[in-house]
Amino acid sequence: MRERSVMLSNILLGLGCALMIAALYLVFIYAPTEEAMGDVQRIFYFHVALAWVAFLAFFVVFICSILYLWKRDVRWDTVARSSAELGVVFTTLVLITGPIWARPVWGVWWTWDARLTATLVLWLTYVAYLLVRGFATEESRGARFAAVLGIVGFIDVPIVYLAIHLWRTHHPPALVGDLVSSMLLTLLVSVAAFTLLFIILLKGSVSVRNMEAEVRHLKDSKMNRRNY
């Protein structure tokens, strides 16, 4: 079983590296330069892929939090916690790449645009999720509170996505349908590469947490035997 897991990890890692190299080639060499924005538009392929993975990570938190509250199985909480950490990392990268792209186009690093503000709220929500876990006096209580926050916080994901349709905003609308074939291919490969990166990191994080839980269990068992 362990050998099969190692083999799967190696396959995913190899495929992930190949996809990431392909994405970099497509972004910087294959994709044409956008006429209006120039080379700065190339950050679009990373920015959109990062945003997609952040949404995916928080969706995993949402589903696993529901399953944890329903079944009280710590395995679902482990996946939710690991996915929340990755979601915060990817959302941080979204908030970094967005202003880098916006500065030459809008002339400012940040504006309280509806989508930008909603994204910042999303980031703060899941940072709070991690803080709840970190400062909880009891592991089970922190897991329950965080699960509720993980479920409620997911409401902001469709708000972020629909913000450009619900309010007047500086943020450009979805342009996927208007992309030429080479740009669309580049975007799809970038999304695939970052999605696989998320899966690899999530699998690794869950494995580490499971090993930590096993070590704690062994230590507790050893302490209990000493007490007897």
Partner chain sequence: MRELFTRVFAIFWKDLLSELRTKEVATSVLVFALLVVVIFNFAFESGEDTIGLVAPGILWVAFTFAGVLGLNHTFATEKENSSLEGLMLCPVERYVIYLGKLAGSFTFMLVVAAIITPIFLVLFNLPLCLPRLALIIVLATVGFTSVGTLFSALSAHTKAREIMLPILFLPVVVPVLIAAVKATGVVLDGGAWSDMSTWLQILVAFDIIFLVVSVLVFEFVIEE
Given for the second form:
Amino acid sequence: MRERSVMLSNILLGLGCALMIAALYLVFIYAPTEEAMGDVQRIFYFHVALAWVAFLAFFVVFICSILYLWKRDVRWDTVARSSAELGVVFTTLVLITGPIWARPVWGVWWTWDARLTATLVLWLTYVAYLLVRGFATEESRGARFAAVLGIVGFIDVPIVYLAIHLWRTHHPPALVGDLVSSMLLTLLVSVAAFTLLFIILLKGSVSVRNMEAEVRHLKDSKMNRRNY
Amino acid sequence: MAEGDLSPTPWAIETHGLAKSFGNIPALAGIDLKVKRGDHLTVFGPNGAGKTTLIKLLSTLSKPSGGSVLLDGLDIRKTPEQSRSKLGVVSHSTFLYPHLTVSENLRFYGKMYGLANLERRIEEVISQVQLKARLHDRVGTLSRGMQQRVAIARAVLHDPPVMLLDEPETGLDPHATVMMRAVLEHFTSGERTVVMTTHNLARGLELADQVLILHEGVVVYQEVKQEIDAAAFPEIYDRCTGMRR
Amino acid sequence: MRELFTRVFAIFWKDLLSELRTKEVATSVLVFALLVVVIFNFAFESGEDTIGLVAPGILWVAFTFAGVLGLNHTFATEKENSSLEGLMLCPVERYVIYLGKLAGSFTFMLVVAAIITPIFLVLFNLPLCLPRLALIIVLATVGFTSVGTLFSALSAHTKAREIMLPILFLPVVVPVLIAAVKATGVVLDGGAWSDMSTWLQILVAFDIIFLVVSVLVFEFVIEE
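Please supply the coordinates for the form predicted in complex with the partner chain, as a counterpart to the form predicted alone shown previously.
And the full complex, kicking off with our chain again.
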């Protein structure tokens, strides 16, 4: 069982590396330079891929939170927690790559447009998700609180987006439609590479958490035995 | 077993392999209990032995991490509302609202239990706990002992067949303790099934039909009252809980 | 159905009685809301021409902060004498407790709004268009308190209760805040009903979705 899991990890890792190198090649060498924006536009391939993965991560949190409250199996909580951490990291990267791209193109670092604002609100929601665990009076309670927030926060996403979109918008719309095929290919490979990166990181994080739990369990049972 | 059966088992309370852990720390491990209808079970144990956890599991306040609790043969997780209406709980907290009067507190809980003839029932229980004169005083102005008596009135308001008492005498002065005992005895004699936790060995043993000692979440001693020599019991308790005198 | 109503009302009534006796929360929240309005007046140095732009924002920031302050108390009062345990021992489903508490916070917020809004309109020399404002306030308050009651129960069991509630609450209610500010802007500008209908729709959608979700997940928040 363990051997097979190690092999699966290695295959994933190899595939991930290959895809990431391919993505880097496509982004920096293969893809044509965009006429209006110049080289800075190449950040778009990372920006969009990161945003997609962040959203995927929060979707995983949502599903695992429901499963945790329903089945009460700690494994779901572990996956949700790891995925939320990755989601926050990726959202942070989206919030960093965005302004780098925006500054030369729009002339400002930040603008309160729909997608930027919604992403920021999303980031705040999931930072709260990570915080609430630490502040709960006991561990199992923290897990349940986080699960509730994982559900409420995700359901809120479309409403937040809709409200902010109606409020104002400057973000380039309909991105994929205007892309030439070589750009589209680059984007797709980049998205695939980052999705795989997410899966590898999630798998690693979950297994570290499980090992931590096992160590703590062993330590506790050893201490209990000594007490008798 | 059909759910409508009135007395499917002679057991008022049964637990099977009841366990609760907080994170990785086990609070209770594999508790098997059987309490006959009308019996009084006293649970002893040092602080942290899992007494309060046991009461919370029996009263549906806490969800077990393993095993089950049957009340009149019915799993309390499957019929939580029905089970709760059969339980009266007195704990070291009173569950009362200090800014409301005694009568308002009781009326509130009576409504939550959906009681008919509420006013008459309130008068009944309040005279039983001998607090008729304070019926319209705010709970916050009463002494701790009186508050605990109101808490008992609250717990028996819906005439529950099973009572769970979690160290009901904690924090009371001697006079209040005597009063409390008289009141509790009045309500727990007869047909009621009682599970009580306490530190007071002599007192707990005197009331019991069945005795249990918990230590670090495990049952270390279980015996019916007839088989226990009251004089030797303190020594048994010390041995079971690993204390030396 | 009638039984449900009796029980929800019983919870609401005992909270109301307690609050009427102490008046602790109501007075402090009212004074606080009024202070926010006054402080913002200085912060924006609102002259005649800019007031139309910032007024809706001032009103709703005051409500939101006052709401957080009030919501902090919704479940904190149940911690005294562990009365939340007493509530949970009652033979009612968990969502009944949620609805009772929600009724309390909703009424409380509405009373605060009913006092603050006229004062605010007078202080800033704005048109007294109360009926339409009242509709916006009711819809937004349902949204605020449905999420707020859930998070109040949650944060009551955390270590830093006062700060946890706004951290959880504010990002989630962003849509309510946007819609309420925009709709209020339309009303104060003397706009037509059709201009604010989109915002009202968002408020209604938020209200319904989060009432349902909160009812479903509430038991996971209060159980031990």
